[in-house]
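Only one chain is shown below, in structure tokens, and it's the form predicted on its own.
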Amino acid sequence: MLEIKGIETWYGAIQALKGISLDVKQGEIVALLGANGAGKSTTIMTVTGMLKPAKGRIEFLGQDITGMEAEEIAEIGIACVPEGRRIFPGLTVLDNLMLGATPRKRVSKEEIQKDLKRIFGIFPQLEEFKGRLGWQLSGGQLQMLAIGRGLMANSKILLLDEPSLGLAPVVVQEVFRVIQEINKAGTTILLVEQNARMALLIANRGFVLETGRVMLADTAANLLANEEMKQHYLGAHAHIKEARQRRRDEKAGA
């Protein structure tokens, strides 16, 4: 469904992606793993057209989408739930969901209502709070809203960027349950996650990025059993290291 071939992406003079290649087959959950700065979010932004690659090729359902504008990419069936959710806090839950349907052309009101009913079936709290403003929601509810907004695009593939970020463990469990439910209903998923263990428990396959390169690629089961993965990404010390790095990043940005 999605194939990335030798992509190189730069931020000014800094090369963020150094010839990465990966693929996502229809119906899969594919995990894209790695520490902060590995290139995970840059990969998502390049696929969705927010960043333009200097080299390489991106194909979606056999069509070359390299360098296409973000709006065009959304229209052909690629939806993204970005890191940090990025919902509109001054709009209601319902308005945020309706904005998710913007890329769809010539869609009837009946279809929109049918999709809203499906979203509310997956996320009953969103229906209960559909009149609330975005800023009135909890972190978990915001993540559900962001995923629901992505699903309203009725896309063929959903790109999820760090859906567990900043959420309590019990909420993370619920988010990952919903991701599985969405996948079983027919949506292919590319999942960017720092919580490698959780991601691999629901994924079919995984790719591990390190400093802009794919260092490991295998089935999720094999990656969970891989000694290098256990040492660097699956152990408790790895999560402590990531948390410390995230705090350093936050201080640097403050």
The other form holds:
Amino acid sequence: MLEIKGIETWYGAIQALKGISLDVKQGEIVALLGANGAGKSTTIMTVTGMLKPAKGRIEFLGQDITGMEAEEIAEIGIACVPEGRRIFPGLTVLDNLMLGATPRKRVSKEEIQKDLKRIFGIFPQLEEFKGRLGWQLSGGQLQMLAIGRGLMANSKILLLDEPSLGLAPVVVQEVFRVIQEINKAGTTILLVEQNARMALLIANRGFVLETGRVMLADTAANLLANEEMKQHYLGAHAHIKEARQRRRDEKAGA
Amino acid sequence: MDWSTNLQMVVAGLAMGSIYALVALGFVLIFNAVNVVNFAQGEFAMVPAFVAVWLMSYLNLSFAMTCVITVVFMGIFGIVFERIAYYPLRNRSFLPVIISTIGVGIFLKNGAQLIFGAEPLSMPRPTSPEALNFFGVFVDPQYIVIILCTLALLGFQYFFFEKTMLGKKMLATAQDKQMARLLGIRVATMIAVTFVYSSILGAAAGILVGPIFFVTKDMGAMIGVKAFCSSIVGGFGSIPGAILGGLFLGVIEVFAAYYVSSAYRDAFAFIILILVLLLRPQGIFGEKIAEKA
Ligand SMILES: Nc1ncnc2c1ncn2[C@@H]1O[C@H](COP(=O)(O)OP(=O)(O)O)[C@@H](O)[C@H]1O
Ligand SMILES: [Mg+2]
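Alternate state requested, the form predicted together with the partner chain (shown: the form predicted on its own):
Every component of the complex follows; first up is the chain already shown.
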């Protein structure tokens, strides 16, 4: 469905992706794993058209979409819940959700209402707070809204960038449950995660990035059993160590 | 104190304040959309005033016809302005864009002088020059027209941003352009529409203020500066702040001119501006930063 072939993406003089190839098949959940700074978000943003690759090719449903504008890519059925959630702070929960349906052309009001109902079914809190403004929501609510808004696009594939980041463990469980549910309902998913173990438990396959390259690519089951994976990404506390390292990096950077 | 004089001044202040509010809104909407102060915003009121005078005095068109043509003209003017002053520089920092708006502003002023001469023109009044008598309070009917038209425009704007998807998309664009693009919102179009709307607000301000002012090439600078003060006094970036700031400044100005000094009438806007910046930099009506982010 989605095929990425050897893309290289630069930020000015910094090369973030050094030839990434991966594919996602219809109906799958594919996990995109790797340490902080490996290039996961850059990969996602290159697929959405927000970043342009210097080399390589991206195909979606057999169509070459390399170099297409982000607005057009949204319209052909690729939706993205970006890192940091990016909820419009001055708009209500309901407005944020309705804007999620922008890429759908020629869709009836009834259909939109039906999808809205479905999302309120998945996240009852969103219905309860539908009149609240974005900036008034908690971290967990923001993430639910971000996923809900992504779903409103009724896309063929949904790209999720670290949906569990900064959430309490119970909420993380909930988010992963919802991702599985969405997938069962027919949406293909490319899931970026720090929390490798949880991601692989719901994924069909996984790709592990390291400094802009794909280091490992295998089925989720094989990756879970892989010795190297166990050591670096799946240790009981690997993602907690990772989070601590990230905080240290941020302090050093700031 | 004479209550009828004071009431007369409130009406005059609200009328002038409405003009400031309309132009201040233009400042704020463009600032929110592209993060740049448009220094030619005052000229968005000067240009339509000249166009309207020309249509009425030289082509002898009716007032209604003049309004329609001027509004359409300013809508197109907004697109052209955006294409020339903003679009080519959209990926640059704010500084080149600011300089370009200043440049286009100067061009418009000199262009107006070149075409219409340096003599102040007067716009034919659509309203009677006789003051209306409301139970002993004498009011220029043009003031009433200004206030009512501004209210109608604000009502339309409220409806537009609260109830239409196009309005929501414009707000979304102002709040997070990248996310808006990811959702398939045509950001470039939303920005162009913002310029068109700001320009139409200028058309309203220019046509409404024309009959009580002389139409000169410098009227835009005067209104622009007061409107800019209004938007800061109200809390920069805030839509209600721009409206309330404009009305507040208009009323204060009239009272200060009457009770303090009429010679320094134009200085009070700056005195208020400095006081607000010193005592309440978020603006008198400023919201929490998070609310307008
Ligand atoms: N806006 C940017 N400007 C410059 N370099 C960036 C920018 N964003 C990311 N990078 C760099 O690109 C690399 C990949 O980053 P990213 O894709 O965000 O990684 P991940 O999402 O896996 O944590 C990192 O080295 C990062 O420092
Ligand atoms: Mg990332």
